[in-house]
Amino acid sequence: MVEQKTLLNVVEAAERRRSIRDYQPRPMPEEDLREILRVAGLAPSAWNIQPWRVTVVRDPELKAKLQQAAFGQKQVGSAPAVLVVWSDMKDALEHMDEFVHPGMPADRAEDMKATIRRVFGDMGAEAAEQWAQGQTYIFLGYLLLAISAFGYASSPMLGFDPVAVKALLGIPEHATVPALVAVGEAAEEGFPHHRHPLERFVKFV
């Protein structure tokens, strides 16, 4: 069981989240990591396909190699864990019975699978993997909020060599790697939020 703790609500988690680059050296309890990832896995996904995958990197030697693939970003080496978030549409489509709801009538389930095969067959493998990457960004948003809700800090990163990351961790060549996420207890406060006012990015019509 995950240790009972006071969790932040979604507003508190969003308002308190910062991008942190210095972390306490203490390891994160695996129970917390599992629960954070479980909550993130509740993210919505078209057809419930859930093409996201996560490799949790905690080994110091492996993190040092991952840091090189991330162009030396210090949070990769500083954080007790780095979550490598990737998507694999090929794997998802090969295991459709895993995401079709068991309560769905059999005829409806078969119709849905036929539709999925047709849509992504017409789309082509490369475009399908890009679609899966877009779905995985939704998961990433949930992940960052879940990390913050549990009282941990994070730093999402787009600056890395995806080919090197995939080779290091045995991620299939066809997969995409949308982000790396450093996670742990913060050893710095980070910058306060500096965000656009609503009027800058919202239009009501």
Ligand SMILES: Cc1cc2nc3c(=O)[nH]c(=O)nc-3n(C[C@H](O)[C@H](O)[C@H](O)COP(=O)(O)O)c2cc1C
Contents of the next structure:
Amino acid sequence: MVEQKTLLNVVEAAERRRSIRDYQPRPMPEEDLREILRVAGLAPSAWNIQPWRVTVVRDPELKAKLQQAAFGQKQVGSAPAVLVVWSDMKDALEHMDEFVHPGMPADRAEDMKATIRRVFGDMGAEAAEQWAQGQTYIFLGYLLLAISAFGYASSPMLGFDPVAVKALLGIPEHATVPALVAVGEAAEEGFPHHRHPLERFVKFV
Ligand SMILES: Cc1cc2nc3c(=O)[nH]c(=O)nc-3n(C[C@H](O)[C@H](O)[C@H](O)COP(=O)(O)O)c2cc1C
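Give me the form predicted in complex with the named molecule now, not the form predicted alone.
Now the full complex is given, and it begins with the chain already shown.
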């Protein structure tokens, strides 16, 4: 387990994180993965719906098949674990009692559930899954920072065939897969950050 004192703060974690595509072969302790995922799960979501789901792939044979589904990207084969981040709004809506805060008065909770049923009923199942994908990208941001804070490296990926990934891992067809994330100890430095200056994307009015 990574000791508390070695954790990076959020600024350090953001500065230190780079996409890493070559990893040390050492397996990652499961307790570190669990703690990283717990912290990522603190991400906020609208109505607290938390539609994100994660399949942790460590089995070498399965990882080799996942690499094929990711167009052979080398980080999938190189990393000791690949986190398949998916999103399932259907499952979330079927279990609304899981995400309604237990401290909420019963009448308010019923109102909130009725609103959610109406909003997503009007939206339609496919648009609701897309909406959930947006929420899951918030989780992804937290996940990448948490991995970095714990001293590990990562590589987020959109370069994969989602139909093949879902079939391989038994993820329901209606679900979306916002990203794969390779995770482990870095065996390369990655590229220095190249980012817009603040003036390019921020306007104070
Ligand atoms: C959602 C998402 C999908 C990405 N997909 C890929 C990918 O399929 N393959 C890859 O090599 N890098 C992928 N990247 C990495 C980006 O190219 C990288 O984050 C960006 O160039 C900035 O570099 P940095 O992560 O080292 O700071 C992806 C990044 C994000 C956030």
